[in-house]
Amino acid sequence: MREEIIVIKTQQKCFNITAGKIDSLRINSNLETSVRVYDNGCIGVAGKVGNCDVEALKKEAREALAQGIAYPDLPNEGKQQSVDTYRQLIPEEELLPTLNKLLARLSAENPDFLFSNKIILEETEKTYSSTDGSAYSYRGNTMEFSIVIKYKGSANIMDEDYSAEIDAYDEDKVAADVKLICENYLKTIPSVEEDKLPVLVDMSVLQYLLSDFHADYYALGMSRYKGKIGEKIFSDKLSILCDRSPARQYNIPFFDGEGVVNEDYSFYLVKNGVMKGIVGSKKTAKNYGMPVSGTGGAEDYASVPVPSFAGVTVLPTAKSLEELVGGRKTIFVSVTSGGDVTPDGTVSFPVMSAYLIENGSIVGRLPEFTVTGNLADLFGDDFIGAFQGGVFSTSTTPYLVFEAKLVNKA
């Protein structure tokens, strides 16, 4: 019989901005402890929220093996390691008017515009130990912006974003990128003539792809890309992993779910164009005669592991937009309006708002169109490269540069 004891620490700060200024700060402060048992091929699993007595845990878990629940018992290798990746972005006493203090400039600055939304600082403190030896020990913390701009002028809910996760306070970039979006939004400009250009996204676009890399999707044969593992499918440019790694990642931990600690703490999708593996658990990866992942995951602390795409993201292949693409004409996609894949991977969405950037420069804001493509060609022949931080110098985020059709043009 195997136990395994995880413990999740964590404390969220959501400053709530309304009309340009903070009206409430919400904390919300969280401890969970799950305990799983392996005996004879089969899991039971025991948690609760909030202090408890894990010898109570551990029992209830061991009293859930009768429910026979399957799964198999993969023992790791028994090492220890413990990463402190916390880092004070801002002081806590000048939190408030820190905050209270950008959210003015952005007012000032930008006066045809009203700001509102939040800005979320979290901190996570995560603990795995099992009887198999195994010690892990993670913290971390993040500061996100997610300001919802809406021009004063429009009957829009929203116009426009400003999304960026960060690694250091910085009052005059988050300025900059703020005004570089609201400047350039009342630059209306035609649209553009040609019907394909260099189009730059952010991260989400991934979501149209990833659950073809979904243990269960791919093992019922769901996946586009069955069968292909070891096989060239994409661009030799794109490379798409689960990247744990403390020095790349903020407020994941180093570990998954399950205790598994990956070579440089990374798992491959895709490397280089070629299909490296599937995002599964160790139930998954025992069921499909698979290697074991290292991105298990739990719906909640009572749950049994599944599989997680924690810390999915794209090897950047280049350092800037122009020596990606040079002085072409592109298309950034800042907000869009739903979206929508078909069986065969050709993908479309709505563009809301978007802008031109010619000669490395943003000239103007375009009117709505819709962005379409094939997910073989998006990813593939018309992959161009990856860069951090799209046009903004805050951004810690990749930003993906793909040739696109834009139909349905003004």
Contents of the next structure:
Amino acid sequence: MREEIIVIKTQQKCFNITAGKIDSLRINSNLETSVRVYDNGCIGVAGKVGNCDVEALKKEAREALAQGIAYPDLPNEGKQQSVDTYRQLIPEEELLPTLNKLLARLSAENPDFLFSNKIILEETEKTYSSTDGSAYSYRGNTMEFSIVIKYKGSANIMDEDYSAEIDAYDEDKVAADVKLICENYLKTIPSVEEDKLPVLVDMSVLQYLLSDFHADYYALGMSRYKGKIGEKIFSDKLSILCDRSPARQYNIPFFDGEGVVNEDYSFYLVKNGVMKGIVGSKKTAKNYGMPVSGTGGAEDYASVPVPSFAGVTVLPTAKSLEELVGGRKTIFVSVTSGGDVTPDGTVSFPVMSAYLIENGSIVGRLPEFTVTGNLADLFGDDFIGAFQGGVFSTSTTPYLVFEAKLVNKA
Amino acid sequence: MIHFKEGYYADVRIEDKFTTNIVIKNGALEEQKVISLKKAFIRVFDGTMWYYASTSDTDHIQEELDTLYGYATENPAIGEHPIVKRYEVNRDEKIVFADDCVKDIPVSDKQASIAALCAACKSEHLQLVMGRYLDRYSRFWFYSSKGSEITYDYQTTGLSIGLGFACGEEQFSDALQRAGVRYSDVRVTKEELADFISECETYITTAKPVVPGSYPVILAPMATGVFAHESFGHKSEADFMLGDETMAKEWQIGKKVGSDILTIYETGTIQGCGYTPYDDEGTKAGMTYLIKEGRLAGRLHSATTAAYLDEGLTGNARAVNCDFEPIVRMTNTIVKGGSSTVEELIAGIEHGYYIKDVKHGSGMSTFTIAPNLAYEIENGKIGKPVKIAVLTGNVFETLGLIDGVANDETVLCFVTGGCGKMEQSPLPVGLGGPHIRVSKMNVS
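Switching forms now, from the form predicted alone to the form predicted together with its partner chain, please provide the structure.
Next comes the full complex, this chain leading.
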């Protein structure tokens, strides 16, 4: 009988912003322990929040084997590794005054706008150990800005947002990014005449694609790309991967929820347009005859492992938008209002806030419209490339550029 | 016994939550999780800042509270603060589900009920059957430094049969869900299931794309509920008006915001997934009309927003769980039924679409609804299935374009999904209404 113990300790400091000022501080400290046991082709899971008696949890997990939940016992290589990427972004005692100073500056520099929502600092410590000898530990932290921007007098709940996960705090850069959006929000321009243009979007657009790479969907014939592992399905310029590299990810452990560590901490779903793999757990790997992908996760501390898209990202193909489109007109999609995909792969997402970029600079804010296209085209012939940060100097996430149709223009 | 200090406002919310989650995938048991978790959320206010903490160590709440007092600054006049003055003082015990509690149903019965339904799912293009049984029983305690002492309970139970179909290069997923507050009320017959599977089969094999454009649309009760929640419910949450004096002036009660036949109400009193007899600031649930006959009639408040706008409390300060502070949220948001029959609504449409159920929605200045099962309407009759990615429109224009409200008001309850707002998701909310007709929506 193999046993696994996973312990996750998180600490979060959350500063709430109302009308441009911090009005609350929330401190969440959480400790979760999970025990999984594997025996006779089944899994037993037990978990607890807070301090716990691990031996009691082990007993509970062994008793849960009687539920008869089938799960293969696929031990890991028995390696040990510890990674600590924690770095102090702002000294503890300076947090509140530093953030209040930033918010005062944002309000002063952008007097037509109100700022609200959260700035969150989170620290994670996670350990995984197994009776197969594997022992991993990780510590990381992140600072996340999620600032909602509202034009004073607007009937909207929000008009813009500034979201960024940062690796170093620089007030000037944050203020410059927020000012860039606020200034251009006020410059309204007419709709573009073109019905198809390059569109710059963040990675949320991948949501329309990812279920096709889920092991169950793929193996049961419900993926658009069923049977196509090894085949070219997208543009050469597109590579999608689950990335757990401590050098590239801020608060994601380098091992997955089942103690698997991938080569270069990466698992490719698509590499240079070729389908390379699907996101699965050890169970789906065994059931469907696929390699273990290191993409197992769990819904919570008491759950059986399931496939997880943690760390999913796109490889940049260029350093700037200019490198991708030259001086061509491009639309930066800033705020969308939902969106979805039809059974035949047609994606549509209404755009609430978008900006026209010409010769590398934002010209002004466009009226509302809807972006549409088929997944095969958007990520195929119409895919132009990806680069880090979009229009923001502080953002560390990749943005995608593809040509898409613009419909329902106001 | 919690000891509150003078010179501060403070409250403590405790939730003892029991949940069951059973998952059966293509006939095999994937998960059978029964969790009991007790947590507390503590708030201290000194008139300038709020300080919050959550803890699972509910035997030491007093220590957590005392730590928060250490962050705050004593304020002898805290009782006169406009937010603190607004807090209700309630002493009540409202236990309504204890005698019919899902904790008392053997997990084997719960598993058998979902397994039997999963076993009955068969059809040509059906690839994935994901059966879920979910329940929750929570007992809440709320104590405040003003003297509130409230205990109440909450319960939901339900089944969801998720079905995944594949036909050629196309895929389609939908789920049949039944949910309620009592185990005995939640039933799906095999005939209902067979009808649903048959409808999905017809959809995946025959649905045609639409030509993007503006069309008249009939929304079935679930779509109506999602539309009301997304288009106007979120706009009724008064926290988006904080600090915006122009907005407060513009957004006056009585302002014309929709068609004369449109009335939307909000209440936490309905026993369903949005049941909130007391909100997470200890305010008793009531009834709030958001729109009455096309005019703005009210909005949803926490004590902070009520104090800012000098309006009354509505019982809408809710937190998704004891890890978070309460913010302004919906409970049950419902479009009031009208006088037309559904047939009368459809009969007036030469070419349009019927939206039977939806996957999700969102709403700001533009709302979006992503339909699942949708049909064309031709010459006043429901016709063939169609593939629609999204319905969208400007919120205020569209509220004014509602030109038919049927008499079949329905309140829906769910055990999957929920409402998301910033970091707090998914919050269980109820929604619904009757069939409604909108003269024009963007369809793509």
